[in-house]
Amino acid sequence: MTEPLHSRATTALSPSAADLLCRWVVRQAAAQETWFLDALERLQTSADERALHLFLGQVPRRLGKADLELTPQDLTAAHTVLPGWSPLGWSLDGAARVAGLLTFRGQRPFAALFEDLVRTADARELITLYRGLSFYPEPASLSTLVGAGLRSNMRAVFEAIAHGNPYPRDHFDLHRWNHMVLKALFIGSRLAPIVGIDQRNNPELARILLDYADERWAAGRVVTPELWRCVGPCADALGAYAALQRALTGSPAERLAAGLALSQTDTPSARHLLTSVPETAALIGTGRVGWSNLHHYEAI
């Protein structure tokens, strides 16, 4: 028997990220909480995609387009739902359209449903479908859908699936995750928001990042300070201390990110490159520089 979603709403003890997203939406949605209560029992008890169409389309007029209001607790409970998950920086009416999403059972795969959807939807509602893709049923059926929207000339459609996503940790093959890695820094997005970003590290993208942090310098560009994070793991097996040695002697930021790099890396030469800057080494054994906080330095 199917758990009405008003309970689920506020006494799931184990929550689903439908459950999460259906508490929060409910906690802001003030006037419009039955309207939205009753929509999801209609889409959770009837296969007509209209009705779907329908909700989706009423969901801003509804609820607006405010910020979702999250707390520290709040987060906690996505990363429960699924470790690496942020719904920081989802909008209110977004996390409505996922959760309906979430409770709709059509009678055709999700993923013919999905391409639908992305066809037609503008930039806002492609970030939204776009987020809630770890979620969807059968995720790895949307592999064609998600690559579209990777190659996406949109930053913020591109933010949707590299950031706080961790739909191309749990789903992505080796040559896609490093084409986003490389795509991240080519368009100046972080690497620190990406999940799994050092789980996911391998030799094969460090070589490429090592070779475009040189392409790069050749004519006379900057090296964004990030990439060093995934070529210090490897920087023994590629010879990559001269090229540390050289972001040593940059900027603020590009000191502090090859000293975490070859932090990462208990080698002689590691060691010694690192007892060449005592103040880069001193400010990083204080803990309080790391890869989430790096580009606070990139201003200075």
The other form holds:
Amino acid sequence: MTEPLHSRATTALSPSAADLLCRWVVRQAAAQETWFLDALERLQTSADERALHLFLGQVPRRLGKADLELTPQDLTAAHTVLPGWSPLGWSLDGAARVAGLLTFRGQRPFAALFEDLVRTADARELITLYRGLSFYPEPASLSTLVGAGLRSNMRAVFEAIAHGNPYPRDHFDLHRWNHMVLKALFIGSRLAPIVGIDQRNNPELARILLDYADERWAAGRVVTPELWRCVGPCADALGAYAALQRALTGSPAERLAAGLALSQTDTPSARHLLTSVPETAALIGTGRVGWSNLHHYEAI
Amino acid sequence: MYIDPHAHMVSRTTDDYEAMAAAGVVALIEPAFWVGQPRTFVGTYVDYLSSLVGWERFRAGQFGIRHYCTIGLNSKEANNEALAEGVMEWLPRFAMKEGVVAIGEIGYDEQTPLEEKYFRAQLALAKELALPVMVHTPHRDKKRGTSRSMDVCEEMGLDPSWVVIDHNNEETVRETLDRGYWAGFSIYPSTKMGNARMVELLRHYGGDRIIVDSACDWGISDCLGVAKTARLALASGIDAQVVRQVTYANALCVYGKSGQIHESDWLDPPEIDQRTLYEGNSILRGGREPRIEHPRQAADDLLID
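Instead of the form predicted on its own shown above, give the structure for the form predicted in complex with the partner chain, please.
Once more the chain from above appears, this time first in line as the rest of the complex follows.
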């Protein structure tokens, strides 16, 4: 028997993602709390897709579209449910929609339902649908649809999958992972928010990115500094030192990125290159510069 | 600051978005329409509607323009009964999407029984969902078709103050206004309304319940129809308040009844743009007027970087 929904908002013992989302929404729902909980109750018992469509359409009208208010404890709780999951940047309506989707008990396989929702989604819904990927039933069955989302030209849709979302780390094969990282660079998106960016790094990706850097330079275009994060660990095998040396003469962020990549590559050539840029090495030595704040140094 | 409440951007390039933004268009409404060739599968129609609430909204946002749309089965395609039946099943879901400000554009083309059937069905849907309606009036037998459109709206129990009768001209405007409807005018070369004629209409009728749009699409049309009409009207001595009504405030008022379009959407957009898909226009923050710039003269640039 399923736990009654009303207790979800207060349950303390090992909550699920649905529990957390429900708790956060209720906290912010004010006068709409009853509507929201009653709607969830219906979604759990009715198996009626029309009720789900209606719920998804009504959520922003009922609850509004404010940012989801989260405390540091909430973020810790999210991390406990699934390491790497970051609900930062979620909206109230987004959280409520995913909570509804997780509560709904339909008759079709979830992937079929999800395909249908994606097909008719507005832009904001698409982002919401993809943000919840890790928590849906049989997440591996959503692979084809996730591929379509990654191919989207809407950057925010791509980032709903790529950023703060553990799904790619946990479910992407090597090829899809590598192309997600490459696309992130292509569209000017950041790598740091990709969950598992270091864990899933691989020589093939490093090679693709090194080629990409050469292609950019040949065209007289700038190379995103974050790229060196993925090249660094394979620098020796790829013979990437010349490229890193070139990056060390680039913009402040490029210099720091190349320096960071080298400092994390414990080889004689890497150490030698680092000693040739004492200022960069010293700044990295302070421990204040990291991959997550590199973009702050772009204008220095 | 202008709203173009009738623009088929799916048929336009990014140059047009750029030009519209530079001319001061802050928001536009894209009505679902006939794309120039009939769709023969329900699925293609569904994907088209999806693009209106998804991709096209994103594309507009790239240029700092807020994109809204109306959802409907147009009159030409209503004549394919199998398609029409299929599309009608999907419409309620799309009508509930974010930024859908009306059911439209719907109405008559050849004034056939099937057109009538689906016009009525969609008016009923608008009523049920409490959405405004954008009515496309026919090019041929226009005057009678326009009167008949309003007759049907009234028979279906719609409140005229929730209905925009679009593509008016000198022959239809009096009746449209007298019966309590909003009167749309499409500044569209050759076939619809010219902006010099529009200025004369404004001189005669003032700005109450009159709405100017470009209806720009895949034909010979001008995406700057609203901005150019505003400039011409001001230069011709039309009161600035009237110009603001017909190129901005009236559209906001009637389509605002949907609850899906608010001035704050462009005057005070949310900080977090990952969700809004809106590149934003920081100049607009705090309610200041947008800077009017000349669009990039892409056609004259020799260099392509």
